[in-house]
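Let's start with one chain on its own, the form predicted on its own, as structure tokens.
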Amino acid sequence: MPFDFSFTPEQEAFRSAVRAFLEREVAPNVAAMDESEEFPAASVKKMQAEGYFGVPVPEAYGGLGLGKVGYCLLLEEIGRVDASHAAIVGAHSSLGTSPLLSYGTEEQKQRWLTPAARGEKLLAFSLTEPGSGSDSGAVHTLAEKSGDGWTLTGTKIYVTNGREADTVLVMAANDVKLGPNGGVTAFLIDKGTPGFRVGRCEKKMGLHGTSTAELLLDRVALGPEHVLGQVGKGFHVAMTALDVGRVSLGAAALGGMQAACRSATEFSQNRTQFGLPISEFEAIQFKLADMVMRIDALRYLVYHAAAHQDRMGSEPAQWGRQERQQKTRESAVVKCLASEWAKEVIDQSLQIHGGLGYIRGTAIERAYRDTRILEIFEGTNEIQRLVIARDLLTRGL
């Protein structure tokens, strides 16, 4: 596989406006949104203006046509910034735009799609239940035939967006004893809808921007065109939307990676200890070493991964078996990778900075808080190395 890479002039074009951006309209609020732990409707709002929104999807559908590229470069910067903005973007365009780009038809692109990449409406993705997590194909919200459309029934829990968004994606199950391959049905339920709720909201250790919703379904009757894709391959749409949301993933946690190696760097140059900064120190200077590799090799990884995909392109339909497989595996490689290594980087800033970084309200306090979730959803990493190893097992190397 090649591994040369180079943004275009275009790209880093964008990638400066990006950060110019965030850095006047999102930047200064971060502290004050994470104390409050309240949505941040306004930034949002600015932010969907921008076409932020709607990065990866193609002009024609109201989106900016930048691909995955494009869309890892902006998470990235929002990375660098702040989390729970990069978790509500990713929700929105990872698990939100991209099952409706490659699965809807030309009626539902219309509807839910274009106004979504135009940042007219906001998505959301729902998998997870009370007693389905890692078990991602273990659905029991039952979705029963009545005449030509369907009624669901059930809870869904821990939903990025889930209070805010217009419309969300979720899946359940048309068939309990096929599970996965053949009995979950992925649907498309908008706010208001009689019978569907937002239930509890949850309190965070991190995230604090984001709700982090349960849904309630009570005899949701929805028509045909609220299927997206085949009745009965809901497994495949959500697996399609999360190997794009894996490798999102890792780029929002390269940007905070960077941004806590770029504040361990400036603090162990200005701290000064037994008369020297403490940059001079070899143990201070290893740790910093160790940052620089991570993100190298994560940067390497993280646009290998959404360039294979961009080539891909967005029809399944086109896509061969081991090209799919390759994907997924990427995917999986990156979300596990980027999870850990975000953790083990923003620990070792914090511990550079010693007790400075243990008070409530600094941005290094509130990285380590935010990134703990990265190991947990989108998949667990453990489910991750569980598909790596069958898929080494399946192909080899």
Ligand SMILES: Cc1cc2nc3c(=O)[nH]c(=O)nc-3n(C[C@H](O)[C@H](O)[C@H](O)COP(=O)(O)OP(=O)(O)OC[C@H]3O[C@@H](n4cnc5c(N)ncnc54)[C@H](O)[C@@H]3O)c2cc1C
Second form
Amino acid sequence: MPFDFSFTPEQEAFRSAVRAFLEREVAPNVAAMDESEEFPAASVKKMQAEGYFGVPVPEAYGGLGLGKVGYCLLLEEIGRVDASHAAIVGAHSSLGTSPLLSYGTEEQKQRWLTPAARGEKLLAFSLTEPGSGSDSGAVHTLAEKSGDGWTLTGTKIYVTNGREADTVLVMAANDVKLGPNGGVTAFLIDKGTPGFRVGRCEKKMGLHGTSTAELLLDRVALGPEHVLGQVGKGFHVAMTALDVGRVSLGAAALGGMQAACRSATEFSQNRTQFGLPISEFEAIQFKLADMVMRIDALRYLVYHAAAHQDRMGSEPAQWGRQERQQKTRESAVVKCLASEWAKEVIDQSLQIHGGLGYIRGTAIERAYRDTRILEIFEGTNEIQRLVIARDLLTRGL
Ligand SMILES: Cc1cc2nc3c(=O)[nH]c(=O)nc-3n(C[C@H](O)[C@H](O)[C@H](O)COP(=O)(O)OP(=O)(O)OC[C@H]3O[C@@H](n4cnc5c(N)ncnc54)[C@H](O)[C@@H]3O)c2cc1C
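Form predicted together with the named molecule structure, per the form predicted on its own context:
Every chain and every other molecule in the complex is listed next, the one we just looked at coming first.
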């Protein structure tokens, strides 16, 4: 297993360019976005123009061709500035473009992947239903065969980008009885398709810049060209997407942890109590040290997993069984640790800020609300632990 963590000069240059862009175009608007709870349409448009919605996609399909490592660099930088923007990019890229790249036919790549990677179209991913969350194979949205196409009926919930997306990757049941083993199919549904509409959008604790939408499907008629991957193999499509998503979630958490640590460090050096900067007190130094340990450890985990995915490539037919299982385990480990460490680091940073950390409108207060979801979406941490333990029990360490 190769362990090489150095970034190339191109990757470092990309990081610098992204950082400068985000400081200029996104950071100044984040507090207002959080307060208004509006989708940050203007900054998303600018990010699309920069190519940031197609970072891991090959240039042949309109992307920047920077792979998963480049993509994680992007998410880490976005995570330093705002979790909502990270979730919007993640839902589009990890959960939208990556399954299109892995499972799309050439026609589907031309029709859906290329405009999405160029930033002309926004994607979303829809697996969850009212009765199917952690038990994600128990899909009840029905896909019935009609002629050479399909008719879809059902209700999906909690779809990030669901209100704004031009196209949604929807998992539906071609056979409810079969469940994840042959009974779920992935469909590409465009906004404006008759019978397909956005329902309620949730009010949330955090991630105020993202929509979390219900999608209603009332006899939505689709041609066979809307099926992504094989009929009955939609669960593989979804899990492949989530393997990418869980690593990029880790990258965004890593960025959020650095911002929280930096803020705590600066605050502690400038806040004087008992005649000394509070950074002089050992209780504060220990908290800062704990932050650094988690940040350093997570950085290795994230880029190790991302580099592994880059080496594997995007063609599922070329993945061996062991390699696929290892990829899934690595992404579950990253997702679990990143979300839990991010919560701890941000909580400790808030504590160092004292009462100020609890005041609405400060970056650390927003981060505290935003970070809680990381333990829940893209598979809860309980489910990630099941994945890790089952892999240990079958394959060993
Ligand atoms: C802001 C937000 C954005 C989201 N974005 C998307 C999206 O873009 N697309 C999408 O498809 N979904 C999305 N989701 C849905 C999200 O992935 C689910 O909420 C999550 O998978 C958990 O499902 P659930 O809410 O139904 O909880 P449940 O599955 O009902 O779980 C409730 C609790 O029981 C635990 N539990 C369940 N089963 C087990 C078990 N076997 N062993 C131990 N514990 C168990 C869970 O871990 C959890 O603690 C989003 C959710 C939110 C809140």
